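Just one chain is shown here, as structure tokens, and it is the form predicted alone.
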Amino acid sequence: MKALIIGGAGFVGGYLTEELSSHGFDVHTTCLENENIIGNCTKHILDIMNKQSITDIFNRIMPNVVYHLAAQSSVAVSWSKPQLTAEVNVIGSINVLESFRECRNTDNMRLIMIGSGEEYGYIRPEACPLSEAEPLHPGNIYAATKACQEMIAEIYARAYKLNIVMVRAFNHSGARQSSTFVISDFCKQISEIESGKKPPEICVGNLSAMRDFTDVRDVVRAYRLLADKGVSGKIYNIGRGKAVSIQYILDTALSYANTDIQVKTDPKRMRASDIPIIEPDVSRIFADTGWKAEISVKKTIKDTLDYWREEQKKCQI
């Protein structure tokens, strides 16, 4: 089986490459010229804004499954660069869909379109756990572009009878993740305190919000299973199915620290429109593939903290 990962240089791409390779896939990944790829794969340079380049790669590789991970995935950047976010996430995805439709191997290919739990946006707390049938109310530009990507993919699947599976992935974390995300942020701060790079004080935002956190290794396992067992045209939530508070994340991370640390609220880290709870219903993916999250949130936090500790050691050499 051949797999093509579009946008394989990101956090998830490295783990997906490792997951697919370990299960016998011949993995091909794409990245931009200045990016690096992790894992056992064949690397290809690709800018998804160039539609012909996508078509050429599809026809050259003839993959059995394509994972579309390439995106501008930062909510903060989506506010500061809305045009870039729309171009990459919407126009870039249309280029992928058009190339998929035109590929000589379309009848033997499956496309996994990776969306986000952010698409649900402003939700009623009583609506949780969120099923895939819940109406979408995106609350930021990134979320709006991912919802648009998904709607266009649905149209292509239906109109052209293409083998497309759509995903709404909720928060996923692990080692190597950018510190712009909460678990990695807390763990990086703790590692810097332990190594003496900063005072014993951790800066936090809203700790009462509740979110669903899944280990990235579980998430890429779900992606692999959807390539085999997912139903074309369906949308799948991917998450643990149980939200925990940011306070719990902080307390757990601090429990692994080897020094006393004070907690300081930073107004800059507070979001004006934080939704109290976001939790998915994951019964659909379990029913169709048997997948469920297996790695505990505590293990994810511990592994992420250990990763940042190793990074601090590298800086000291």
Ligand code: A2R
Second form
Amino acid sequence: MKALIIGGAGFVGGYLTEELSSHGFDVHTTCLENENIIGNCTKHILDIMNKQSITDIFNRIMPNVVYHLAAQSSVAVSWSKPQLTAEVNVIGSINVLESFRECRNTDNMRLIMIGSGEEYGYIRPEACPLSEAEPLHPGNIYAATKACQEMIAEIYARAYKLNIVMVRAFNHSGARQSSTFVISDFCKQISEIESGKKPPEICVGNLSAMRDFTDVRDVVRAYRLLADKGVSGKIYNIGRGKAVSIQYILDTALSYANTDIQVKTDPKRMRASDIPIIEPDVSRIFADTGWKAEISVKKTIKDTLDYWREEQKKCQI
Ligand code: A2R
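Could the form predicted in complex with the named molecule be shown next, to go alongside the form predicted alone?
What follows is the whole complex; the chain from before opens it.
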């Protein structure tokens, strides 16, 4: 099986490359110029704003499965650069879909479009666990572009009878993730405190919010299984299906710290309209592929903390 990962230099791309190559896939991974790719694969330079180059790569490689990961994936950047976010996430995705439609090998190809749990947006807490049928009310520009990407992909699947599977991935974490995400943020702060770079005080936001966290290694396993067992035209939630509070994340991370740390609430980290709980119903992916999250939240936090400790050591050399 030949796999093509579009946008593989990001957080998930390295893990997906590793997951697929270790399961016998011949992996081709694309990145932007000046980006690096981790893992055993053939590297290609590709900007999804250039439709012809996507078509060329599809026709040259003839992959059996294509993972579309490329995105402007930061919610914060989506507020400051809404046009860029819409161009990359919507127009770029249409370029991928059009190239897929035109490809010489379409009959033997599956396209997996990576969306986000953020698409659900302003939900009623009673609606949890959120099934894929729950209406979408995106609460930020990034989420709106991902919902748009998914709706257009559904149209392509139905109108052109293309083999497309769509996913809504909820919070996923692990080593190498940017510290704009909560687990990485807490672990990075602890590693800085342990190495004496920061006073023994961890800054936190709203600790009562409950979110669903899955290890990125579990998430890419789901992506691999969907290539084989996902049903074309369907949307799949990917998550643990069991939300935990940010307080639990903090307490767990602090329990691994090797020094005493005070907790300080930072008003800048408080969001005006934090939704109390976001938790997906993951019964569909389990029914179709047998996948469920296996790595505990505790292990994800421990491994992420160990990653940041190593990063601190590198800075000291
Ligand atoms: O923005 P950069 O320079 O970090 O590059 C990102 C890249 N990318 C592009 N690739 C091709 N053509 C473009 N025009 C373009 N613009 C951005 O896509 C980055 O290397 C990659 C996406 O990786 P991350 O931002 O690290 O996302 P992550 O966490 O790997 O998530 C994968 C997918 C994304 O579609 C998320 O929206 C979704 O899962 O949750």
